[in-house]
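The chain that follows stands alone, in the form predicted alone, written as structure tokens.
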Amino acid sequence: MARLRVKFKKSSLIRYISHLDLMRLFQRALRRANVPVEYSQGYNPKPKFSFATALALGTTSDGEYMDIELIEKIKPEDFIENMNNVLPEGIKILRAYYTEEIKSLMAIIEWSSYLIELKLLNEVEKENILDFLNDFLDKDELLILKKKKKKGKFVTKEINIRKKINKIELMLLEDNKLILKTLLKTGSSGNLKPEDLIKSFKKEGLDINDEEYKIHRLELFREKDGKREVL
């Protein structure tokens, strides 16, 4: 057995696929460029493969990771012009390699950089909109509600976020238009979605339209030896 760990893209194409319906194009993928990937025991038996984490609906990505387990291995080069070949035009692979890890891809990633884009509901100046991030990030704490479901009822939960943000960085002012550059913590140790940052830089007082975004993940990284670096 062997373990292919697969890097791909998720382009505005096929931007409003759920992960679920993600599962199964793979699924059909797979079968259809004559991968030979091991399968799960028992009455309904499935592929073995698993992603690094789930992408929410309406966001892009440049940087997904999957692990397949494969009963021999095949070139890494042919599995990528293979699969291409038959995935629908919106999903890429981008790379493929054989790796020895053992742990989960949910396990490993600590942490995804986003570009996000928002509308500003009214014109600011750029030193404006520094002096906003920097008095954000400079909180201890940043509390937004987090609605769980415990016991059959819904819980509202006040967290705090602050160390779920890495950095944010001011890449685009233009028109109304703002795009920040984003590393925030993901994973099983902890994970926050890029929409509930937006939702508390609203709560803190930045004018835009919280339901009008766009979100796009650059990449996935683990850290290692005190470092952080791409999987």
The other form holds:
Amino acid sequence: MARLRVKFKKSSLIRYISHLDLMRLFQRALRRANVPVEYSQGYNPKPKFSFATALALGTTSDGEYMDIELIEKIKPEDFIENMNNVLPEGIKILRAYYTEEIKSLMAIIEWSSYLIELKLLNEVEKENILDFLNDFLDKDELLILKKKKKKGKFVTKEINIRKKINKIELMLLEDNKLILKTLLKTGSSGNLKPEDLIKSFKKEGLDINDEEYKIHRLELFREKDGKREVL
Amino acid sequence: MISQETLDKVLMNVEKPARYIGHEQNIYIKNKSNMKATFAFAFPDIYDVGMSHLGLHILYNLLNEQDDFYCERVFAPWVDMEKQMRDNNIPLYSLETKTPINEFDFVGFTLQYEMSYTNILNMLDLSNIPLESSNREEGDPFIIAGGPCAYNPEPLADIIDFFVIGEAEETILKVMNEYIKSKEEGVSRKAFLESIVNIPGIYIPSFYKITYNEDNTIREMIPLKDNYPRKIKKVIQEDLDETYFPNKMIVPYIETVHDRVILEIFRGCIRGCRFCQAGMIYRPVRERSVNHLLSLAKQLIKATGHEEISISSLSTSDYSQLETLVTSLIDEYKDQKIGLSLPSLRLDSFSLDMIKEIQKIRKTGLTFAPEAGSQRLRDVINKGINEEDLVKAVRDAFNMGWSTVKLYFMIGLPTETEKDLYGIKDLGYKVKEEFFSLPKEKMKGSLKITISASCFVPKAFTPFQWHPQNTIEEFRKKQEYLKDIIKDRKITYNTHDAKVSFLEAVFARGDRRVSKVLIEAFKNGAKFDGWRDQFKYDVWMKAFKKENVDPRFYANRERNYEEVLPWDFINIGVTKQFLIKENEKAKEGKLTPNCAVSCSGCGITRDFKGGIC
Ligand code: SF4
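Compare with the form predicted alone: the form predicted together with its partner chain:
The complete assembly is shown below, putting the previous chain first.
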């Protein structure tokens, strides 16, 4: 028994497949690549693997992680090569290594960095964008409305997302195109979806199209002794 | 080509966008400029349904293995995507290279059920291709069709340029090669059609004129030229081991209806149920050998990584080597946790043992199809099962630990009386009693019986092709009667919408005069008629009225043996005399033995080789 930690990327059209589809895709790719993966017991045996987080439909990523349970160790290089041979274009294994860690990936990760591409509805000067971002981060309270399921019913709740935002940087401003880089809380200890950050931008007065945007995840981080580390 | 940017704009606004991206494992991407002919395989329903269809995988791979041809796929967009496409001026496009469908040389529709016909029109419309063949011009694709419903092609006569009747594998290749020649010679559409009119299995509806009698029945079908064939003989593959079968299949991203490796073990059926079209049109029975199947399974699993293999045929139990096949598959794949599913199994103690064996790996449901409630009516339809066998099989199943059973019936079968309907209830209750007469320790789980009763649709090329369908009103009364008498917490009773079955009956036995009704109904919003929430009965009734076509003429009228039927010009091998004989035997409740017991002389051997007979 061995736990293989795997980093992969999701690009191009693959962003249109759901998290559930991605699980199925890996089940089949693992079989095609002849990986000695462990199966769950019971009537519906499933290969044992788990993802760090679910990536929303429509989002691309260079930093997705999963743990795969193997019944015997194989060389990580072989794993990478065999899998990449059978994966569809748009999904690629970048890294693989064995880990002794017992905690689940979901419990380990803390932060996620994203690139967010937005469309401004009107031309805005660079200065004004920078001012907006400064003001935005200076606030103690950034409230957004969230729908939550409670006892089978949907209730809307106001939540403060400020603490879940670490930083926001302006990467590019070209005509109406705005690209930001941001670091947001991710994982079982707290989570902020970039879509919700965009909602908040809009609410706080940034003049953007909040329906058409692109989100790309760059990397996932854990926290050790107050410092962020790549997995 | 539709640009990625254009698609990005709409894909996030639709449910399951992966239906529209292509890009799956095992697709073909070819350089279009090197292709001599292009073919769009069009399935007139959504991706989830179409990708489950074995014929797609066969033809797709067959064509793409040829260097000069390129076959791409296209499905009916679901209503949300259709709206996005229309709002954003996106034409219907192929999944592989996102090429507009009207740029293909051929667009080939597969006709699996009548209620998908309006989707064909919608797909043509979304492609900016004229709906009627007579309006298509040089440069437009050829719209072709095949599949089981093509055995009565006439309802689509105004729409389809030509049909392929039978097993299309080789015919399509011949047509494509002929097309390349025609293209090089620069001949017209018409001249190309002339060049293929004598290829076996090809039917070009515009080459024929139909005359009618005063009572609206058909007088004659007249070929417009002497060299056009008077009879179209279906084409079949003689030897399945020599017949092309793909060694890979596209692996969908989203969950489809049958999301697994499909192994076709034989074609045809020995049973001869009198309501069943497949049982007649696919004769003779031709099997694939176990060795061939095992080797295909191996290649397919390797290429797809699927977690399940499904065996496909009309009546799985009739495969002569079933036990060997199933044991070998289980042995081969149990370590890889690959499950096996055996649909269309006749349930008896032998098959139950086998299912039990399979259950060790993956769980499947139990389904029985007695089709009719009484022994008398089961004899009428030649469904060779009797009640004792059925009850015994159910008892065995309960003993082995099952507690969920589905029972399938049809209502409106010829000669049906109230007694037969009562028999449906009776059988359901007997099944229930079997469960509760088990010793306590054997009763596992809680009993759940589902009784499904669909409305009988008489089909072309069956012994019942002359019968009137029950009217919607008659169906409704019968459904209510059953609902009244089946009152048990353990038994769920499901019905089908009689209105849908009524329309199905019109198009199953319609002639070419119903083409214009299809077009009219489509123009008024009919599409996805097989989907309960999309079906618009009123639109259909208006369309019949406007076009002055009486649907009851096709659905509810009894035909006599002398009448020229719209599909008479097709030779399926089984003779009309045989169908008449079977219909007469049905009236007397006489059984016809299955072909494994003795030959009843259906006529198939006269024109077709290759079967077990
Ligand atoms: S020829 Fe005889 S054995 Fe063959 S399909 Fe017809 S009835 Fe059956």
